[in-house]
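First, one chain by itself in structure tokens, the form predicted on its own.
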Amino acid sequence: MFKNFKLVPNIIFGRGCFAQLDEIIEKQREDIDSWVVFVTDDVFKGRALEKRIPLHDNDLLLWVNVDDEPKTGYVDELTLKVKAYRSTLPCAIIGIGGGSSMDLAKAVSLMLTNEGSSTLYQGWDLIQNPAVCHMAVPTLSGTGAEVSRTAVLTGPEKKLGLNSDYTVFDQVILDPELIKDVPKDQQFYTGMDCYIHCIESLEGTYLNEFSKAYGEKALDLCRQVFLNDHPDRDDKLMMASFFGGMSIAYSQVGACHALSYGLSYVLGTHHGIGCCITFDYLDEFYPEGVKEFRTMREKCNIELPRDLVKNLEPDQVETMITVALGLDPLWENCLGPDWKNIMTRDKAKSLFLKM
């Protein structure tokens, strides 16, 4: 069977679309008592960017703090403060902010129409009802959360996604302007996310014709801001981000991204990062990216943690390993489908304690 995936239905790109913002949703403002939520990460707060969000008298303000890892209590957190808010169901949700934001965003959109835990959904196409109408404004590049089925959470047993047609955005809006003030180290890593997203879904045995169009131009992308520092890398890494997220929705991502969910599962390390600190021991399964992505985090002068999980308890190593594994698309996508006789517990386990 072959996919049949959603698309985003509407995105808009440009220097200063945010702007429009306001005149975007007032389409979803049916009557006078129409309101919006704004899932707004924190740092924005007191700063320029506050005072552009187009914010109506009915309408909530919900800041939400990202220093760790969205988390499925947190989620089900936020649907209480919305539901609280008014009896009524806002018209739409925005997530403004990076990958984080934008997956609280998406998460709430559908709690809010589905009963119970956000816990009760972590997996595939699980998600029963429509969400609200859910809108992102990036204000980082290269997850891909603004165009991926997934709202990644770290639950009480494990670190997955609501993976659902349900969970994709309304409405896009895409203003490299946004992104230019991003702090250098915080810019590599998440450019990196679509970096390694590309590698691995270009590599993976789960690649076709889609995926391969839409992962080699935004690998061609990342090359012109990280090796070459284009003068427009923030026009160029916005788009990279999207056209990387497009690669891996009609195929995967892989070992990295896998490995990496253990790492962030036990220590809280941020995805973007702990993709970082993953893929540079992943030699054997990507050795011209890894050089490459070395050549890049040499360039921008990045230093990567070490020795994180040199001093973990026996156990939390088994956890990392029992999340990472857990994870069958990416591996057989990275592996083929013998995948679970090549990587064993204990290879798993090998790479982790290098980390």
Second form
There are 2 protein chains.
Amino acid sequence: MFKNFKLVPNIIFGRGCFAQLDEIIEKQREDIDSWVVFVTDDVFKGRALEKRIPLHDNDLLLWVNVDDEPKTGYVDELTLKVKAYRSTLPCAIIGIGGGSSMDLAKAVSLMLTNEGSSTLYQGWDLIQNPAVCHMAVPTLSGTGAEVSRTAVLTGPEKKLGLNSDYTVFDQVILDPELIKDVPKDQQFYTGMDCYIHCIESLEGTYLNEFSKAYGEKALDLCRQVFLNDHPDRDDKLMMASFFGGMSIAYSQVGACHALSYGLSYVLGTHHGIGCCITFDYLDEFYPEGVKEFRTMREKCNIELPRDLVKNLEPDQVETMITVALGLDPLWENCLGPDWKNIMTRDKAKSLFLKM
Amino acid sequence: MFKNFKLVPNIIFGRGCFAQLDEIIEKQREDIDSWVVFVTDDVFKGRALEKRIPLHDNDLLLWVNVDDEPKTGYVDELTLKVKAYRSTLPCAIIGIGGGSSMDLAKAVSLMLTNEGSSTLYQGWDLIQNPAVCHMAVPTLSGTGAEVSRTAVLTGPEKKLGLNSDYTVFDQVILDPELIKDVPKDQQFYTGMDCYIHCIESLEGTYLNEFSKAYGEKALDLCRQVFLNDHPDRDDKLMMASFFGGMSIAYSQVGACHALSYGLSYVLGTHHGIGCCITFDYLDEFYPEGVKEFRTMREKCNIELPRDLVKNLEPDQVETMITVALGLDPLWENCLGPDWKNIMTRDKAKSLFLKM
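Counterpart to the form predicted on its own, namely the form predicted together with another copy of the chain:
Below is the entire complex, every chain and molecule, led by the chain shown above.
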């Protein structure tokens, strides 16, 4: 049984294509009462991009804060705000920002048409009704959130996404000009999310030619960006993120993502930097990949936080291990069906204590 | 202004995934009267694939012959057959075959919901109404028809496709096992359609990183198939075709496609072999590409027809030239805005006379 993969059905790519956003949204505005919500990362408050958002009279500009990764409570709160703003549903939700902002936009568009709290839908294919039309404008590249079928949320009980075909964006606007001002360290962490993801899937035991073709090209683009500092680096990084996201169709991540989830769960570490911190200690699983990662890190002059784990309470470390080892498919992809005999709790502990 | 590119929204890829076709179609069968049309290349009559087509009681298995490239008259005839079969519209049209069969399936699905002859819709965005749901099962790889927004038809006045967002398939089923029995020469011609297309677009003046990423990977996959004879060649060729088709979003073909249209128009030469015949004489435009093409041709042991043009009537050659030079965007992509001073009628004639 193969997965029938749901793709984003409309994509526009080009330097400056953000200027076409108003025209693209226009097709959703069916009558005079139609209105749109722009779910926008609040780092853009007062910056040039704010003035370029094509806001019409009835529209809602909804600033979101993603200092912490998205939580179910926050999604429920934002959904209530949108519902309270007008008595009708908006005709479109536009997510402007990085992976977290895009995931918030996906989640709100789903929760407007599905009853109850978002915690009810953390899992696979629990969403019952199609979402409000939702579009993405990435301003940060690497997570692949622009093409994925999940909106990753931390709930009271678990960190687990709203995974469904309805989660996939209806339209993505890829304008490389929007990522040119991303701080260098942030660009590195998020770019490495893509790079590491590709290494894990290409060296994994799950894979077919569809995911391989996308993953290999994403890797090639990452190298052009982070090793060769190509003059078209913004264009290339945006495509790397898109291809990395597409490659997930028939592949899976591995040891780095699994361990980094443990780290993030206990310490609140953001996903991109969490992957970087973890990957640096995984030579034995991905020798070539880790070597190249270090070269990129040096070239980009990035220092990573160290010694995050050794001073934690023992029960915090145990929680990390439990979270990381709970991700069976990631370990199976990395180490094969016999993974439990290789990645024991002791082994995981020894890796965490290095970080 | 950038094109907002319409993608196939659902793709399944995997060896043997054809077995999931019935289940995929099932979602379209809303009630007991729902019925499906399988537009199938008649080369499969009596062959194993025929028995595997998931035909239900009310369904129509519509054999099509593609010895000649698809004509508007043939589309109109097939559409009438479908309309006459039952009083309701079918819930899905499934195209099983190569580029021509897929284009026939696209065209019929459009003509069932748009009044009059298909000749009325040859052009760009002339289609008024959405098509009947249509799906593709390619059994030959290279044309990119599985992802394109056109159904190429020869009409009484012109060879021009039904170009529209409604033309794009709703679902594509990519099963590499289905292309394993393609005759070697046919596989080469159709594979080279993809290879040449990538060379023309990557060396053209229109291009952005979206099309470049897809085109470069398609080229890499073609090399693995035709130079290295990779053991996964069927999987790779299927992905090369898909990527080649995607790369067309923000690129254009060039001199080879333009000249080959002239050849096909006058001699009825099929598209794939027509491209091969033409490309072999285009060293001055694509020196590296032509060199590599010849290596592939030798490795695959393919002989091309020669001396097709020199014995034609002068007015036939003039027609060829007129058709080829009528394709402005292809020449502009290849030679820049000043192309008319380079590709004169005399120059085109000298190239045709070599073929």
